[in-house]
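Just one chain is shown here, as structure tokens, and it is the form predicted on its own.
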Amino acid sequence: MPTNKCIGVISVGHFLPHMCVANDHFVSIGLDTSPEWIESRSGIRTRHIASDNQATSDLAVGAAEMAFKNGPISSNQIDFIIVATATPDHIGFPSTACLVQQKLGLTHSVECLDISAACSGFTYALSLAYSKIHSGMGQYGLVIGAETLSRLVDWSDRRTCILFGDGAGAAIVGTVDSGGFIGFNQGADGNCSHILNCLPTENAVQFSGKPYPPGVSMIHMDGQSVFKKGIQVVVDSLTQLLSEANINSNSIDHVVCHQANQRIISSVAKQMGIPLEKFVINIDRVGNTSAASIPLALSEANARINPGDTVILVGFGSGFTWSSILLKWN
């Protein structure tokens, strides 16, 4: 039966792998760039990349270990396991999930799957997990964004290689006492895919600098096109929330966008009048981490948030997606 009760993020959670690489590394490799350029143009100055071993079901589960911790409920309450992420275990199959719920050692009845909207994985997941919750569908659900996108950049291109990182966030979505979700706005316009997608590639470079295997796919974008739709998609999305809220941005405390360019950030800021101070920016260290990147800067920002605290997510990302929401923090 569909609930009435209020739902919200209980608790989160996130993983980056140990390795850490700052931006002289592409001056090593022999790029034709520079530390200072990179930063300039992206905000970034460190990221980090996952070991050979590390798998992105491997980094989903040390976010969603962190994010059991942090809360209530423990991980036998859970219902049903959403992964988003661009870049699973397996090209087809078992979802990536299904393998978070093996490594986690889950052994009850728990629904699982993956979903792929790009950077904005991770809150379509969290609209899902709220209308599986609201319509009776479960009682907790595990969301998670996780990626490993080093090995979908090719290590000789400078155009992108110095903007990706790996890493993983996770939330525990259930049922609260008070506030939660309070709106939605999310959509994607098609037409737009061609500006940043992954297409076969010749003569790619892994990051262990070893040749990929001919025709392999790799990230491919268009970065002026990206910069002004991801400008114009979270804007107009932000705008549409905060009405059909009826919601004022003076009210909000909290701004997660997807780390994708520092650039963008503070362009969305102005343009939204709201203060880059209430924005939480942690892409100088971790850099793009697509559908990772809303849920890790989320849980490294979790101390500041108070309970009562108007937090806005949004996401935007290749499709072309978007995907804002609006919650009271728990």
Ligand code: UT7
Given for the second form:
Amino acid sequence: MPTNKCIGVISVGHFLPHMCVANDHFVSIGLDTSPEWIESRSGIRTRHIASDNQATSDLAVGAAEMAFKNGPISSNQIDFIIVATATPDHIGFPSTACLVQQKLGLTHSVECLDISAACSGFTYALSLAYSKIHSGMGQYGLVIGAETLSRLVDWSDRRTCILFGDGAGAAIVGTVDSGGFIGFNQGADGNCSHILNCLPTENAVQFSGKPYPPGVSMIHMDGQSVFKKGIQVVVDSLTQLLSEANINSNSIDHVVCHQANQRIISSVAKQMGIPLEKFVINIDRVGNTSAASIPLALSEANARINPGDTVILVGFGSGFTWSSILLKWN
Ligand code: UT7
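Let's see the other form, the form predicted in complex with the named molecule, since the form predicted on its own is already up.
Expanding to the full complex; the earlier chain stays at the top.
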């Protein structure tokens, strides 16, 4: 039976692998770049990299454990787990969500699935969680964005390897006394799939410096086209979201935008007329962590978001996909 109760985010958590790599690393491995170029063009100074024995599901479990610790819902109350990732533990199956269920030691019946919407994955997953709970198909969901993107980049390609990092963020979603989700706006444009995709690549190099197998699938990006398209879809999506909710941008307290480029965030702030100080920013420390980016930034900012604050989450990424969510913080 559909519920009339408010549905919102109950608690959040995040996890970053221990290893932290600064911009001068790229010079030390022989790339024709500089720490200054990377920071000035992207805003990134450091990113975290998973160790060889850390799978995406391990980062996801770290984030989930923190989300359970931070809130009143325990893991055995969860009805479903959704993991948004472009870097699942296994190509094909089982899903990373099933591995998270196993690693959390959950033996009760839990629905587990992964979704693929690149950097929009977490917000797509949140909207799915909302729909499931709203329609009565579960009371509490664990929604995770988790990535090991360092394994999807060619560390000899200076156009991409400088941008990405590993990490995870998680949210427990369920019924709340008041507030919660107000509106959703999301979409995709498959005609732009070619500007950011994974293609068979020869002579690609791993983080360790060892070669990848020939023809391995690696991230390829037309940086400038992604930059322009990203700003356009985020501004369009936010404009529609606010208009449909009949909310003025002055009422927004916090914006958690996908952390792809500091200059993209600044441009969105300017075009939306929302002060940059209201944007949560951690790209300088963690780089672009794709589906983990929004929940990681949200969890890091949790201490400064007050109950009742109006929050926007907005993502964009390969597909091309975009997704924005308006909610009152609980
Ligand atoms: O999750 C969503 C995904 N990604 C994004 O949102 C990324 C969006 N795009 C961007 O963030 C930016 O386009 C980049 C940071 C990737 C690149 O910045 P840009 O200002 O757009 O640089 P560009 O691609 O126009 O390249 C300018 C120059 C080129 O040299 P030439 O052709 O002018 O001689 C590049 O070859 O900079 C060169 N370049 C570099 N130089 C030093 C490209 N990468 C590097 C590098 N270090 N790492």
